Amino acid sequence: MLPSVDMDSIIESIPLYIRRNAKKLSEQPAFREKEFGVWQTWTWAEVDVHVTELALGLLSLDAKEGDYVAVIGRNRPHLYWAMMAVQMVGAVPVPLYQDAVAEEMKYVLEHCGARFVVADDQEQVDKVLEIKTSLPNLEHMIYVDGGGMRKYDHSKLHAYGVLQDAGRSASQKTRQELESRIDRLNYDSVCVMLYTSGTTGKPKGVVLSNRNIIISSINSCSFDNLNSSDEILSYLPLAWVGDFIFSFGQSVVGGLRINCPESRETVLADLREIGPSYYFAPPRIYESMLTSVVLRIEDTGRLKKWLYNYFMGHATMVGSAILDGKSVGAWARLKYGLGEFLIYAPLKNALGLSRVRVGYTAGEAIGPEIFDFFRSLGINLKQLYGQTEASVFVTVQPDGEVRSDTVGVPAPDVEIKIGDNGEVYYRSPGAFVEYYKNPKSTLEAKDADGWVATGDAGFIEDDTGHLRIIDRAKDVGKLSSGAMFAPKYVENKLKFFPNILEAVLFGANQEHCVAFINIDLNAVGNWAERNNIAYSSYQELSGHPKVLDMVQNHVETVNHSISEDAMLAGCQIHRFIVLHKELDADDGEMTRTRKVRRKIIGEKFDDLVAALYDGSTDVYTETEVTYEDGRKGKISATLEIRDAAFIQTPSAVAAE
């Protein structure tokens, strides 16, 4: 077993870590992938061979140091190996989101000037071929799965396996050239370029060096004692910095075992089979898990429902304390042990979380109720705060200091300060090199002393040193009364309810706040079936009077909660609309990481915003939508506008 790494064992490039693993962990599993219902396994020694052969194959196509190589597809070993091989030849991997449409890919491929594309299958190849005439730098495409491409022009299209065959027959001169390139790699060599989600504009290419990725991975592995006995499930987008750190950086540096699911549809089933010891998921995944639990309990018999409610009530009181090693009475501990046998263990097993030693969530705020639910089961779920530009880690939560209302303390080797405007700044070894081809934005984000502006507003607690994030700094504004407007804070409170999937708050420079709301079709649909409410579409269900009543109850509950916060009491929601369609990345309303594009939504639905403020009781609207096959169409609806009860407090009245 490889122990958790430390600074004494530093190696200055990812390819050299692969070589180290091939020697020290040679016969230990490195990658697993489920294909046709069977788990395939590759050891670290086999991985080194596969990667080296592919790197030699790339040299046969005249891959040069500094080239940019796009990698597109789902999580699978061959694409992780492709990124490793690209690094071996001194080129730069640029992973793209597999569900991006051709036009979105076009921007990234043009911007980075990719000479090569490594694609998973025909779907991804077709998207690139659709825009190939706009990509003068693109010379070669490599595909993993050749299904459906037998009649394609293969003059510049290469099968992954065939390229490896070329690598196996490479000359001694080519092999020496590869070794020379690996030897030239160091801390300052570019490790990867990852594009931001583009919440407010075009995505920016974030250049991260070997130093950024390796030291961040070393520090985070040491922080949580991660080592080669730990397993992860790699299912989040390759283009997201979290996956690159967890499934690539930490896994290579710490020797973790990487498990790739068969498909998106089988992720939860594969999670149960693997039982990872190290698990990361954004809040929406944990929310989905809890929603599924609640729905299943609703469908059980009276005795099981009573047992669940009884023992979960007890877990809520003592579960987190037991997890943190705090003193708990003997009877409470005994009852918790009985609950573990009857409820908690079977539930964790059903969710695939039985073996989780360290679990993380980040990306958005997670609801306290959701966070506490998983910790009460004995799952060591923690929050971290980070961004692409930080190589993920800005803050982490040490064991024993885990809370739902903060994002923890500075990660190892990270410094944090709060600007005069409340914006959070950090300085760390993981801080990015630059934004590619964008020196202006680089200078705006990172100063000469290495301090990086996060764009988030927050404060550090005096007594604990923990960081609390309020909202995006650009989104924090004022109501016309001068009261604070912090939309994300309110939106996250609304999304704590399983029935609410998304929420968008408006109110900057206005007298009061209004909101758009998306229902969760699975949760509300299940509720509708139990209550004999018939519906044929999302649009019909979202406009049903009883659904509107349910949402109104949630909104007013949130208003009551917000009213207790003197600083944010003015952010209570006066009026709201339940949208007739789900906000969708294909329609430009969200990023591929499911962050709402507030400005775009406000402009696209300006008629609805106007109706919320002019006193209308309903509004007719037509909206362009993108169907799954890429076709455009229009849907129309008359939406009911609801008023929500406003809790009168001194702060709230002042806001009015």
Contents of the next structure:
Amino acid sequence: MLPSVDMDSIIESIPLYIRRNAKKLSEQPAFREKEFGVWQTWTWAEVDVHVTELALGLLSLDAKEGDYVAVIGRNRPHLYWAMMAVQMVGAVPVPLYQDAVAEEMKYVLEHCGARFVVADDQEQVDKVLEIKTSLPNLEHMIYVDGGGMRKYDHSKLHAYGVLQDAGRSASQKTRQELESRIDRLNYDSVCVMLYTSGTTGKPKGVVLSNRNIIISSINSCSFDNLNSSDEILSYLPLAWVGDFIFSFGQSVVGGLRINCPESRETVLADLREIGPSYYFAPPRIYESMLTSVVLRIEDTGRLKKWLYNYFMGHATMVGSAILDGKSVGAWARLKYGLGEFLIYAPLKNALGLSRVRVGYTAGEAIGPEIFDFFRSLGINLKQLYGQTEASVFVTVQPDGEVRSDTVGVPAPDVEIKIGDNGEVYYRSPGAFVEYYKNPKSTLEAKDADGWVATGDAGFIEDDTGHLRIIDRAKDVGKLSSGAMFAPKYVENKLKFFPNILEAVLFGANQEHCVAFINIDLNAVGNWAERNNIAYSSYQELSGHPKVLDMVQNHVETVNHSISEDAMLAGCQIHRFIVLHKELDADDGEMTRTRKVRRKIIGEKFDDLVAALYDGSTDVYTETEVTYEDGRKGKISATLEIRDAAFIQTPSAVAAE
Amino acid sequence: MKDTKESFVTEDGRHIGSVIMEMRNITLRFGGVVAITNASFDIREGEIRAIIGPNGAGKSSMLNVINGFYHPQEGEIWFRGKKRPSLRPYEIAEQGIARTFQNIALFKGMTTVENVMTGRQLMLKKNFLWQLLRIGPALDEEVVHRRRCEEIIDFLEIQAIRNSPVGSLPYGLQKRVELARALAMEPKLLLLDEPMAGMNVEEKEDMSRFILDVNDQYGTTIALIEHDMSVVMDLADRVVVLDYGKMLADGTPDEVQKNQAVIDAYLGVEH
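Now that we've seen the form predicted alone, could you pull up the form predicted in complex with its partner chain?
What follows is the entire complex, opening with the chain shown before.
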């Protein structure tokens, strides 16, 4: 086993770390992937050989230092290796979101001028072929899985295995060339370029150096004492900085073991089989886990239901305290032990979280009940706050200081300050080099002293030093009354109800706030079944009067809770609509990481927004939708508009 | 499609071989009812051959004749250059002909992988007792066959339901499992009885892609019966049209679509 951070020699590039692992961890499993129903394993020594062959293969295609190589597909060892091989030859890997449609890929491929594309399978190859004519720089494509492509023109298309074979028979000269290229890499060479999901405008290519990735990985590994005995399941998009740090940086630097699922649909089953010790998931995944537990408990027998409720009640009271090592009475401990045996352990096992030593969530605010549920089971779930530009880490919650309403203290080596407008700034070794071909945006985001603007508004708690995030800085606006408008804050409160999947709040420069609501088909569908409410489609269910009643109830509860905070009382929702379609990234309404694009939604559904403000009781609308295969269709509906009760607060009155 | 006896390569690069199966003047009766009257057509190696027709046209009967389930009163069946004697279905399966059924015939209580493994039954060499003990050579043999089945499971993207009892699966997935089992037999000729029946658009598209991929990847000759005309026209190299047990037409999708008798049968004629 390695110490979590190997300080005896300073290694300045990922390829050299791979060489180190091949030497020091040679026989340790580095990667696993389930294929043909069996977990296949590769040791670090095998990975080194494999990646080197692939890199030599790339040289045979005349890959040059500084080339950009796009990598598209699901989490597979071969694609991680491709990124490593690209780094070896001195080129820059650019992972792309695999579910992006061809049009979206075109922008990124054009922008970085990729000469090579490494794609997972026919689906991805087809997308690139579709836009090939507008990509003059693109020369070669390499695919991992050749299914369905036997008849394709293979002059510029290469099977991964063939390229590897070419590498294996490379000449001595080519091998020397590769070694000298590896030697030329240092802290300042580019490690990876990641495109931001583009919550606003076009995606930007964030250039991260070896220094950024390696120091961030070393620091975060030592913060949580992660080492080569830890396992992770890699299932989040390759293009996302989190996966690049968790499944790539930390793995290479700290020797963590990567496990790749068999397919997208098998992730939960694979999670159970692997039982990772280090786990990351955005809040929605924890949320859907909790929803599925609650739904299944509803369907069990009375005894089991009683046991579950009894012990979960107990866990809610003492579970987090036990996890934090606080003093808890002997009797309560004993009861918790019994609960562990009867309920908690089997439940954790069913969720695949039995062995989780360190679990993280980030990206969005997590509902306090969801957060507490997992912690009370004894799972060390923590929050962190970060972004692509920071190589993930800005703040993290240390063990023992975990709360659902903060994002933690500055991560190791990270400095934080709050700007005059409430915006959070940081300076760290992980702070990005630049936005590719975009000096203007780089200047806007990062000043001469290295301070990077996060774009988020927040404040540091005086007593604890924890950072709290309110909203996107530019989204925090004002109502016409001058009161503060913080949409995300309200939307998150709404989303904490299992029945509500998404919410979009409008109100900037208006007298009061209105909202769009998306119901959660799983939760509401189940509820409908229980209550004998028949429906034939999402649209019908979302417009059902009883569903509207339920949502109205939730909205009013949220109004009540907001009214207690004098600063935000003006954000109470006066009127709302339950949308007839799910907001979808394919329709441009959300980013690929599932963040709502408020402005685009506001423009697309301007008729609905207008109706919410003009006092009408219903509105007819037609909406264009994009199907998975890229075709477009139209759906139309008449939506009922509801008024929600709100509380007149002194400050709101005073503001008027 | 060219009307030559020699093998050739299609525009999209597929290899179409010589005639693998030929039906000569087939007539099938059930008592006084004539299900098929004097039908003759052939199936060439590597092609996708469709048999279409309105309800009760005799499509399934024809598939059952090919499959050896029904024995025609008149006519001859030639398979791979030899006249086929009257065989039982399992003997025909041994010749390399596999099929799926219109109304799904899986073992509902068994899992997906168990069902697919039944497709390997004919290839198991060790006897029943060995298999019961599951040791030594029988186990080695099972590992080999399991690997083949897993490749098919991977190919048809049903890994996620590998261990689910098929009875609990949605209809579209059961159809896919049935296809997997037929493929596990590594057939030379694959018969599909309404593979898209009861599916939604997306499932139909998936199934179409799988059928094309099977044909492309494994070079399997496929004969399918289908109701959905648009599917047939996209998939098939050649189409036989039956109506009331009689052959109305035989040709490429384009030819068949323009055939007046076919149009009449499908759209009706003014009397």
